[in-house]
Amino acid sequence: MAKHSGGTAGVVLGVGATAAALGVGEFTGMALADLSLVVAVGDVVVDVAPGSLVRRTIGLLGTAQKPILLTGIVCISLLLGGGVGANKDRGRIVFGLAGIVGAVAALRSGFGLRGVATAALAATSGIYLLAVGHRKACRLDDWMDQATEEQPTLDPILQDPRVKAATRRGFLGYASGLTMAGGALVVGSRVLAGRTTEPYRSQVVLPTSRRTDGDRPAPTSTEAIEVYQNGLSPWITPNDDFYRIDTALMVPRVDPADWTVRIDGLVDSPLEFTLQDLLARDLTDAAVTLACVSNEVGGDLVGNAVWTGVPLAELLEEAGVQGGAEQIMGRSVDGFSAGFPRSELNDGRTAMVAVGMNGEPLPFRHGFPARLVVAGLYGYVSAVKWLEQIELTTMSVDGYWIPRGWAKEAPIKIASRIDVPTRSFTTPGRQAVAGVAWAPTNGVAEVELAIDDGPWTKCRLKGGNAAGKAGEAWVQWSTVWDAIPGNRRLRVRAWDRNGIVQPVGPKYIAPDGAEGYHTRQVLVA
């Protein structure tokens, strides 16, 4: 072991070699196979993690869960590299083991030999760069050895302090330069990852002539509730603001020219459709609110959009569903699966293979080129993105989340949320209070607000009767509150059209969704 590759210098060398190896793996993986080894390892972590841990991290971190997981994997890798940087032999073992882990993760993600080759190249790069750094450190050690009192005949050129400084700078510059090179390669891999995303999506044009699945068209922005209530969620959630919770650590890039979706399983005639096949059909627009089962009371893992697609019932009718088919199981290109009882479609709710969102082709992060949208069911049992298969099965088949502790059947709960006031304090006098409420598929009939322990008072509604089949979209609600000084507690609850009131709760999100009244504490002064 080189003396001057120990200590701080060894840590810097190990971190630099690890960063460069990660960069080589990310860049090569993207160039060869749209593969990220970090993401592949992250997928393994997600799949083997206990369901309770996943629930807690979603509740704590929300949409930041994935970036934090990936960042954690990178940080742990750099820490391991720094820990063995001072010992070339240990470094060789650690890089070799990391290469094996990366190869297994890549194989598990379906990348085959290209994934194995990428992992092998990354590990080999780390081993080689670490060895080069140790050779540089040994040259520095040789200089220092010759400079001891036992070596009075030191070559004059080595007595020059400028040579000593240059040698030390060369070693440290190499070690730190590896980190910068690794960062540059990672940036390059991200460029490669996005190089074909928008061209794929730009190939898709939604037909302008589409049916409306509902009683009346959706309200326009001018018909929505008054804008004086700054902070109120819009009736239509913009695509960029729509929540995203799924198991994909990296959004799959699907070429629409090669994509198909199969309908098989317990059907008389298995079918397969291309994207152009779906676009050529009589498409439907429907306003549907989707919610994540991990949404806490008052949370933002919920959104409303106008989805465009082919009614699922039409496709199933063409395939001829057999009598023993009890469940509709969707499967994604990334291996995710979610299933719901076939009987859920008997009430005529919106259920479609969606190809559009708010008048545009589906964004990649929301399932391009096609996904399932089923009104009234939490996403973990229905909303399969990047759809590639619809299988008719018995109820004995479980989707991805069921063995991880979530309920087999998961209707969305009646819920309401206070958006306005946006701050925890306000001034005395008349103040706006507003928010959104949803009760798919029955629809919201009333929303009520209570101040402190006072009576429940009805609020004004907008949107619920104007769009969406049987109230599948959320409503905006508003009222005016005569605020008096003091610490005030605002509570909201909703009623559906069947006369069922929102549960008072509190109930935790597992295993089938949170329950409870959203409450806001406001200081009036």
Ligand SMILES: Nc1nc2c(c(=O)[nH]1)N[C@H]1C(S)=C(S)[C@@H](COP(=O)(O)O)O[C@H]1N2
The other form holds:
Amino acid sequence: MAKHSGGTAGVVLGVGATAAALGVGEFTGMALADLSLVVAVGDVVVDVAPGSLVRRTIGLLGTAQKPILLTGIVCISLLLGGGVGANKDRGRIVFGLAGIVGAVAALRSGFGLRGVATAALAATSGIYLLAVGHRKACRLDDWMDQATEEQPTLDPILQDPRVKAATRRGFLGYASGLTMAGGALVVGSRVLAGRTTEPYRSQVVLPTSRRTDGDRPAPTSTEAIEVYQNGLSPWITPNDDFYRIDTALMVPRVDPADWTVRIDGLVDSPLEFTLQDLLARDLTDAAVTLACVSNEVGGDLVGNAVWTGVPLAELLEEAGVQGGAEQIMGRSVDGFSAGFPRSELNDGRTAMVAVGMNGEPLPFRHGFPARLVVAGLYGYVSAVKWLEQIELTTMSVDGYWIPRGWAKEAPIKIASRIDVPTRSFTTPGRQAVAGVAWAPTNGVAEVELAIDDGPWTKCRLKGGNAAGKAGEAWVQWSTVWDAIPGNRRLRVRAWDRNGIVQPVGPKYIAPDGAEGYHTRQVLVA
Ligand SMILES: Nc1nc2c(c(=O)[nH]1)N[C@H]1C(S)=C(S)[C@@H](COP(=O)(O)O)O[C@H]1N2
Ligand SMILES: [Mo]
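For comparison with the form predicted on its own, provide the form predicted in complex with this ligand.
Starting with the chain above, the whole complex follows.
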């Protein structure tokens, strides 16, 4: 192509056409099928990436790597588009190939014909918009060429510098307009996504009468507010503050109208439940602390919630579990899976198909409409969100993270964390030190704090150290520290009710969870 659309102009046009094509794809995908082509491509990247890499990014960084991956895909697309923008034929090839990649990714994510249609539409709009841009640029070039080479005979209007400037402005306006339109379509697609799916959740009502499974009352509201202001984690983690870990680049928004959960595999009679079926049952409330295996010593990939749901034992009883069934494997609508030995349930611990979290239907991020919650097991072997199947299998079947290098069996380790002081400096004198500790399912019996190389001293436990199912939730601990000027080192450790002390480690999170005493350096001055 000629000069004015070569160089910078070609790049600007290519970027514009790509942005517009991405926008068309995102908007159409969302309107047709709750599909994002960029996310579908991201899912392919996550799935083909080596286990160690995925473990380091998803496992460690939690949700932070998702925007990075998606932004990366968008940037690479824009760069590719910019690179071929000056050449219509190369542009056609690259848009065509990108369309195929998008279509394959969408098919892989289960979007079928609608996915292919979306990718095809996005690619053709890119090709078309690029061609239109080239026509505009060619006109610009022709005029400019004529204006210089055949100067005197040409229509004098075209030699008017104002006309030249207007033509150039028109081209640049077109190209940058495409970019803005692309951005607007992407924003529009997100609004569309929220609009159409919000009713899924807001129409679900948890029954008000529920059994309480567990023998510890929640702390009074004044207690919870007081400790919250001081920087200590509230006993109940509010839903909006609850950590989120999953491989989903876009939170699945399941329509309960066409959702069921099946119980099958090694059972006498496979069962299938709608959300209404589950809600119509006698539901149970239980406070269970959920922790991620990737939680580092002192980390915040842990939270405590009152979960509402149907006890797994009841459902398994109805299905009639066969003798050969060794493993309970949960599977998600998004392809994720997690399994744990059936024998884990022998001690009567809380294990449920949860439909509620802290008195509300599950938030989309936390697995709406239903998820598994099993006390005392790390999330990656148990807590399947957006649950669609519970399969009774042998131990030979592996869940998502097992071939990627994480341990097959993963009980939550005894752990404790210092929340207060919140900062690394303080003034001398008496002040609170406080935090949380967990040891599911036995429960925390004692928490001890040591200053520098001083003795381990016992802390006060808030909400008590009740036995039984209360051990499935974390406890808050606090003590009074008389801070002496200098650089001080605070260390915490917990004991469970079997008299086992938190392992001293230090041990890194892989393959089965971190070990070590949370230590804080505090300057007292
Ligand atoms: N569908 C699905 N469920 C999932 C996961 C996932 O990647 N996909 N991650 C698991 C892991 S590793 C953890 S720690 C918990 C986290 O649950 P939360 O995000 O509600 O805190 O969900 C589990 N359930
Ligand atoms: Mo996790």
